[in-house]
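Just the one chain here, the form predicted alone, laid out as structure tokens.
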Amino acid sequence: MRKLHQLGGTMPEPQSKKLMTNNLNLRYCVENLSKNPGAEIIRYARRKPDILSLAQGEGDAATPDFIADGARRALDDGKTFYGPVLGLEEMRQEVSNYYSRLYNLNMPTNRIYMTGSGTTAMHFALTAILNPGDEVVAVTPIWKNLLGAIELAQAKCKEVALREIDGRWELDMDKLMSACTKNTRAILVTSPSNPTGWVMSRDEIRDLLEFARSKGIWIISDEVYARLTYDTPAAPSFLEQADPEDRLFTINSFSKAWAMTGWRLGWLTGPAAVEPIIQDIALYNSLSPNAFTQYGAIEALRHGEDFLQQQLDLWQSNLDYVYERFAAIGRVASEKPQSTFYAFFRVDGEKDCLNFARRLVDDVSLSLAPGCAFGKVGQGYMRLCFAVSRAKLENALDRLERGIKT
């Protein structure tokens, strides 16, 4: 048994995957897949009936009726059969229309591929370009599932960390470029960043595109949080500056902006030449995304701006409140994010974020994501999702304050 801390409970030491599977002859990369500390904390916290969780990246608003109604109508109309592998043409066209409105882009549908989640889009992109032993240079901190996807592709990951300078997270572009070698197949960037809220500038995007072109390196841009910005309609996109045939994949999802986390629907964009490749990968993976969910997503893109703005207004108010409370609590250090609905913070004296996360569960029934779940640079940090009601947020921060002062 492993003692969690002097006041807490105990949790059985899990058997190693290798011990449990060593007679099954499984793939090496699966048997040795690195642990996800964020998922570990969520599982650990669920044993407590009174847990308050701000550990996952979702709000507490249900999907709005106008989106759900679109899916209901599709179900009523019998839209429950296999659909096109890369998504309904109407759905792909609606994404194209969305890019036209948002970025003034002419994005043909043969560059848009609907997927069963943004995570699935990442797996498709990596499957298309990586060979075993290839290298991916990833800007961190970053969501652990993306790093895990690289492991499953049997590639190597090199982390290049953002740095905190004068109250902001910044990317050292020279360091990022210097990290690339002859074995580098792709550069992975999440902007806006989960968990820091950092946003890549248009100048940085231009410079990285030029560098990647010169080296023949792919860029994979995770733009799932592009609409979660507080002073602009959307974060800058690589698509705004890229040529149509650039080695560029962008990843997006309906989960965050339109409160559709459980719908599991996203999309991938790439050069038109890869459409048949992505189609084959999708065919052998999941065949096609659910048809009726796409009809809900069409409504989200057509009519979702008012709902999104209401959410942004709440999140902005919550963001200000979180940092007021941080200042009052003391011992909390954090850079106010430019975007997203996360506070990524450190508590003075708490260097082991995983242990601190467990103690918060045990002592005050609060579940937060440990920063070590987002890469090496995240050690010592915690992530709090503030995309919730003010009452729930106040309760969570009251618990955090008690947990810090215990």
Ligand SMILES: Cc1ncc(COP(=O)(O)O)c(C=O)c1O
Contents of the next structure:
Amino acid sequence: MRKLHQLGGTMPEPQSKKLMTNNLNLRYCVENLSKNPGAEIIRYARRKPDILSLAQGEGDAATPDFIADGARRALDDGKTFYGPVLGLEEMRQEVSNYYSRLYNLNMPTNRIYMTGSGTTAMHFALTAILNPGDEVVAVTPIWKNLLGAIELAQAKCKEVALREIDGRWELDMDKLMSACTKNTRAILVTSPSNPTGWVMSRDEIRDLLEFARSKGIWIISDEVYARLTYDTPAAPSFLEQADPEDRLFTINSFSKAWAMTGWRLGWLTGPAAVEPIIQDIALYNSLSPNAFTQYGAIEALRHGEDFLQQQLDLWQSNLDYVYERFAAIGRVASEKPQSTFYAFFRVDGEKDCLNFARRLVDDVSLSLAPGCAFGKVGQGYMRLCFAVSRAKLENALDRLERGIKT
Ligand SMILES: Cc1ncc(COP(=O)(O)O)c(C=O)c1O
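Next block, the form predicted together with the ligand, ref. the form predicted alone:
Let's see the whole complex now, leading with the same chain.
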């Protein structure tokens, strides 16, 4: 065991997975599952009683009552039984209405599948299309759990990094296309991006769709942050330009825009032809999404716009505040993101982000996500979630300032 810096706690020495699992004869891909440095820091930070955490990707506002009341009513009405495998028809129709309002789309409900979370939607999509050894080309930096889902599907992941030019993140489309080989089964894009806030343009979406179509490659588009944009009502969606039968899955969730992380509810869209396949996958995986949460989610879609706007107003002013503080602190390199509630930044002289994240926990009781949790290109960066009260944010930035200066 090794002593932790100042904290006095102990953390096991990294050792081979084989030893840790004591030769239980587990699946190869499980024994070799990569570590999640973000989750490690969150666990590490929990040891400190005075920790202030901006490491997790969620706001600190509780789910508003008009949503919670929908679920409460459902519980009172005895909606506690198994439901339809792909979600309540009323719920699926509400998602369809939402797409019609937001993007002027006609999405029939046989293209909309409710899932136990955005994460689950990703697993269902991968289960539907990947054979062991297939390749997924993922645009990074990216939320580590999506890479973990690819590992669990026994597929290979090729990372194509966005490039940072003067603080702005950009996609090199040629690089992305030339990374695809005959083994590539899917391209995974998250736009808006967690952690960079990069948003894919409509032109880029059009080009990638055309390319994927010509090669027969699936696109998996994670659109969980689609509503967290500061200058438009929503980020462009692949659904706006795709043909209904294109090999396209989109992933979405109630977690972020409607303050429902703990509810565990999301949805997947796909071409209508995959409905029976996803139905079987969902049936064997979990039988159906949670019943009563869907009644809350229906309220979220029907009446959630004002709440979302209030949240965005707070986050926009927090965003400005974070970047004012960064400028005043100095040694912090980053440009304001266009979307999401994350600041993704580098600190001059801090090359090892995991060490820096541990030091911030030890020295100033601040927990931030290390950039290496978002793929290789994230090494040296830190991610701070600013979807919190101003008082908490001020406190966190005071701690960060002290952490940088010590
Ligand atoms: C890009 C991305 N996709 C999906 C999710 C997961 O959403 P859910 O809470 O619905 O599983 C997250 C959560 O942080 C995320 O950042």
